[in-house]
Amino acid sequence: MVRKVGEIVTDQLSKRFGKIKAVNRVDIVVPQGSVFGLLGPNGAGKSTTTRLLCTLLKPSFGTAQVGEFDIIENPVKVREITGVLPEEGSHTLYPSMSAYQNLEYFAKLYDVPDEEIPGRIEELLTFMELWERKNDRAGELSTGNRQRLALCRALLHKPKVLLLDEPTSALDPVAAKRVRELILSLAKKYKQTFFINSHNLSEVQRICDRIAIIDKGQILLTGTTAELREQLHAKQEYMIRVTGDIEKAKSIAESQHFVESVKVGVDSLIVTIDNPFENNSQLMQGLLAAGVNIIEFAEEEASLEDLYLEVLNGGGD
């Protein structure tokens, strides 16, 4: 495996399941510290790549690295320094045990010093909100609380490394922005490297430091947004407040040879703009000079859904 920088380093990862190709020649290096987001529709590869990161599975070819540890050789090392959170988190709880119970039997597990364990016990806990209910059954909490218990889990040894498969997905809004706070923290302050697996695009827009996007086992394109945008070469539009008739604005804006595209929100237009920087000034004075009364004329950037969108659909060819 050639030696790259990075906490966790992929070289030619591949699965077979039989004839389908599940992971298929996966190259990736994740930063220590960083956030690291891997989109994708359903069945694209993303929960196989965990499962093979954690080695909960054996790649078919190729390796990956997680800290200074080959996955192939040093397993039971990997396990040792990872934290994982599976897609149903809450099903890794012992149901018939309090939640600071669960807690105490992982933290054992873990080897962590029996006398740093209760004050990680309630540290988590109570980021979690979940202190009150330290001596609730497991198997008695809702769906939201036992995922953020699950979660509480994976950091409870303090791992260089989380693989966290949907950690939001069951999680109401109030619940997930602190979890996401809570990753923020970690990467930033103890330099923890996260691995995370969502198809929630905005959520991974706000928190991830880097992007891959893969879909039938392939990593299709790999970057932070910015990065990706440029290699889609992504089509620049600007947002056009204005007073008035909209519509007005509209027409005037369509009549221009240069305007790829317009859309109409309530009182604004979306344009796409050939040449913009020697056409914005050109599309303003045509509609003020129609009388049209401009509040904003904004740059619109790419979200992270348009350039998944277009990636998915062949744009990223």
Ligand SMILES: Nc1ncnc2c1ncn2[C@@H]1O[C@H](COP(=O)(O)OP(=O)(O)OP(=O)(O)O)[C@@H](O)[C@H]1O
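This is a predicted model, so every value here is computed, not measured. Numbering follows the first chain given and starts at 1. Basically, rigid core = biggest C-alpha set you can superpose within 1.5 Å across the two forms. Compared with the form predicted together with this ligand:
- Relative to the superposed rigid core, the position of the CA of Val26 differs between the two forms by less than 2 Å.
- Superposition of the core reveals a Cα shift of 2 Å or more for Gly286 between the two forms.
- Once the cores line up, the CA of Phe258 ends up 2 angstroms or more apart between the two forms.
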Second form
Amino acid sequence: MVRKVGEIVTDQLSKRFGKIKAVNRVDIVVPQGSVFGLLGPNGAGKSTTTRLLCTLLKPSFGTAQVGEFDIIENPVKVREITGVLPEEGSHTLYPSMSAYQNLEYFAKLYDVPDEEIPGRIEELLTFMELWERKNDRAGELSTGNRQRLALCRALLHKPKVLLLDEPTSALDPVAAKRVRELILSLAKKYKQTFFINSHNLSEVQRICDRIAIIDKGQILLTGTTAELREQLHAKQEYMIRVTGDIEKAKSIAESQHFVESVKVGVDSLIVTIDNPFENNSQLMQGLLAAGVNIIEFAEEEASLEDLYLEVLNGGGD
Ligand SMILES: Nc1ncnc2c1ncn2[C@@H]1O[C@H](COP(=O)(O)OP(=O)(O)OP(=O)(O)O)[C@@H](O)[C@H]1O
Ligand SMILES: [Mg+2]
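Can I get the form predicted together with this ligand as well, since the one above is the form predicted alone?
Below is the entire complex, every chain and molecule, led by the chain shown above.
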């Protein structure tokens, strides 16, 4: 078998809890410097996968490489090169210590050179807009601020790999956007590799290069958004913006044998077309011949949400 190369490579990674197959023969490859999104409903196995990768749990079967290290053979090395935001991120902080003291403590634990510690802490707390809270006890911060602090903790030692379990779940939209931008810039600038669990489809769509959909411990699909769409043969929808008689445009579209469905908006039609490369021009000609003025004819992006619902339910809503 050809050995797969990536910053994170799982090989039949599996975890059982009694009868429950929480993670079942998962094969994932995450290239260095990329942002990978693991999507799935509650109880799908996302957090268990993260816990296996950060060596908090041992696999029941299979294994994974993180960086150049095997999670079973070399867990200490894996921990050195990873930064983790666990699901209950704030539980990894010491509540009676201040925000600053927490980071100082973990920086020493991670062997950040002494002279770099104050600068790193100030940089991270400032970025997360927590600098003014540096002397507040972690346990007295709001949930969102604790999540920001836990993210600072994960990033502190500039790890090669970041395993983030729902990193923006408790954040307000502005903070969530800042975190997304931070992830993208770190992946690009320092080639840090991100493995992110999320429910947030639009977030994943915005920042992830590659995506896997997991349910009941099994990967149902993996690839880029474009690849996923191809695998699913998602319906090809087009938006046709017209001036004039929209009802007439609708009836012409409906009369074409290759048009599956037509939805009408204020000044546009959303048309589902079979084999669009062959048939689009015929539809356009039909509309123009009937005197319909076309202003725009554009492919509608199948959203990840559509794909997700299609994969999980075997169809949309
Ligand atoms: N320590 C444990 N002991 C027993 N069962 C567990 C344990 N941890 C997880 N499970 C079970 O494993 C399955 C996967 O759980 P996991 O937490 O990985 O899901 P998840 O995808 O992270 O869900 P969520 O979106 O709710 O966070 C669930 O059925 C869960 O009940
Ligand atoms: Mg979870």
